[in-house]
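Single chain ahead, written as structure tokens, the form predicted alone.
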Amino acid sequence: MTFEAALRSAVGPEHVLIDPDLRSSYETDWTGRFSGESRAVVRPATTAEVARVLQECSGARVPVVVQGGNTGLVGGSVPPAEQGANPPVVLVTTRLAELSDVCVAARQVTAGAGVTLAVLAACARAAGLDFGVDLAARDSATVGGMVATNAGGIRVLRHGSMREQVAGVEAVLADGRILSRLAGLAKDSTGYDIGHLLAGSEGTLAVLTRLRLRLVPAERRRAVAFIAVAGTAEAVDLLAALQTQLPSLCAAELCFAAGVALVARHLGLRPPLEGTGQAYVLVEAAGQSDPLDELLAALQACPQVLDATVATSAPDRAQLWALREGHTETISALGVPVKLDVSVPMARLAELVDQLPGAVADAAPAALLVIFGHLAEANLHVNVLRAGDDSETVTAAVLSLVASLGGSISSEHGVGRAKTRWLGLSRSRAEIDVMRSVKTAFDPLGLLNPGVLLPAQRQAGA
């Protein structure tokens, strides 16, 4: 039996696609930066059949590259450009989409790696809770593909990242071996939390199938401000207020006046408190009750507010976020941008948007820079336009300039295929050292995702 015929046997001649026209929209990622051919793209739906792609593979030493939604932005679930005789197979683990019934009196509920964070959130609503984490790409992002990233979102100041909300695990290791742990104990001290280690491995170490994920208690009334302030430093002083005096806050994002003057034109909506401030903040505070009151009143105790328009019906609310959440789109729709999403403390955050705009120019003259990001992380999204042949030295720049502040090159869309080179600026040398021996351990032929997060051969200054 050829290779191509294991595995149609194994998930169905229907759902290996060996054409290229059939493969190429699994082989560029969703920026349009990133591609690479495969030798052919599988589409297995259970566990079961997952385990028999990757015994197919590893008996044949084929290299597989997992992809979810597709949604990354790094180049870690698409095959690499640059390849050799052997080229690789792309798992895709949309068709994992078995979802259970919601257990209340535990608040968790098992998602196969493939449903939406769109469709995961409905479940739990219809069952009286809600998913901690959200982020714009909701309607095609999977729970599998957010878990190995890590990924935060715009609920990372309430409930933390993804890795925060997995109570169970089951993956397949490259050989076929299942590692099933779904009961979702509240209490369990028997050693490593292998769950938790494959939360941000970026499928290097194994093929997530199955999540056992934590719900939180919905908060039905909700209020947003989004409010103008003179700068970076005044945002982040803002943020500190906040927390001490809204309780309700679950939500700070940061953006900019040329940014959202963008977003606007883009979406066709007249921005609000135009020429006021050169940076916005937009806060959501939610609870079982009525925030509006609690939010207006921290408002007004807030020096650093220069004006605000507030939300509480639902497409105000909307519209509001869309003005934040319109940013990648709005960027997109201008050209193929390098995309950067890195962290600093909080204290370096006003330096780094100010040392910003002199990197990129210097790399690049005639780039457009427009940033946004996670207010409460000091998480910010740096997109550099028209940097043409120089994208390389503009994410140069800019990872050493984060690194320079005590920062990392990757906040929460993993380190991918386009970052590896500058893994040692956030990680030492004895720390990339045991990632490799972890990755050897459950993966010692290297067939998951090689060249995505470590490369595939130690480099200077790694």
Second form
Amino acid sequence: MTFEAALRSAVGPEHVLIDPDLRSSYETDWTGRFSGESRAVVRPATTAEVARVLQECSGARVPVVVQGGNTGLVGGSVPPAEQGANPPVVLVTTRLAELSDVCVAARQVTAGAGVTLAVLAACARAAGLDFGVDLAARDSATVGGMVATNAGGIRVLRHGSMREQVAGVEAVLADGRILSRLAGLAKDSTGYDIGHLLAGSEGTLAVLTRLRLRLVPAERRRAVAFIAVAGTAEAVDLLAALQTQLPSLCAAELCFAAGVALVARHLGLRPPLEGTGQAYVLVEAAGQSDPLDELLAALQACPQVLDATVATSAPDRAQLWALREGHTETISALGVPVKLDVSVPMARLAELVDQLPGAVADAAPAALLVIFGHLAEANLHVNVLRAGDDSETVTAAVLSLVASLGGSISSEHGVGRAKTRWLGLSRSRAEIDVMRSVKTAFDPLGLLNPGVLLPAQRQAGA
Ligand code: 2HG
Ligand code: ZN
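Return the structure block for the form predicted in complex with ligand 2HG; the form predicted alone was the one displayed.
Following is the full complex, with the preceding chain placed first.
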């Protein structure tokens, strides 16, 4: 039997895509910046099918790229642009879409890796609970991909990142063995926590197939404020004040006048609070009872607030959120950006924002810099349009600046292919050596997502 025939027998002929036209949407990432050819796209529907696909791939020494909703922004879910004679199989997890009943007492649910965030959140809400992580790509991003990249999003302040939501995992090793730990035990002290290790491993250690996820109490009453402040230092001071004065605070986001003007134009919205301050802080307060009075009182008590607009109804809140969440779509409509996702210690955030324009202009004088992000985690999304041939110089300049301020080169999007060569700016030699040893223990042939996260040491199967 040929390799392709073995794949067909594993998942069914209609779920093995060989035709280049059928493969192409799986071979380019959401940004359009990363793409590469695959040998086949395979879409298994069960853990057993994933195991069979991986057995076939490891038997034939064919590398495997794991893909969820393909909403990643660092090229980690598509084949590499340059490859040798052994192109990878793209293993797509979107058909692993089963959801168990919610266990309300344990506040947990088991979700297939291909369940989207929106479907998971709707399921939690139907059971009177909620899911703790939320992000703009909610309609397409899959929980498997979100765990694999340790995605963060807009509610990390309240509930943490994806890793904190993981109560258990099921995953398939490169050789087809299945690791299953889905009981969701509230207490378990039996050694290494493999689920938490797989969170953030970007598909390099195993293929996640099912996740046991924690749920959180639903907070039905919400209020959102879009606040003008003088600049980043004042935004940080405002955050400090709100952290103590507003117990219902569940999100604190940061954007800037130039970016908000672009988003408003793109979405056909009126930019609020125009001409007041250079920075905007979007805060959301949520609780069982209406948090509006508490929010208004806190804003009145904070001298950093130059002006603010507040929304309570769902459509009005969505319109304020669109000014923040619309940045990604707006920027993509203007071109293919260099996307960098960084964090620094909170005390250095204002310095980073002050120094970024100079660093980017030195690296690419014609570039357009757009910055926004998650204030509560000092996590900035640095997007650079029109970098042209200077995209690597821009990346080097921004990431070196971040490292000099004690920050991380990847706050929530992962390292992917985009930042592999810069990993040493955030991780020591000893840490990278340990990561390589872990990689070898899980995937001795180096078949899973080669070239993602850790620089490839040898071409798998070569
Ligand atoms: C967000 O926070 C996402 O909106 C996307 O992480 C960030 O487009 C980006 O750079
Ligand atoms: Zn983000």
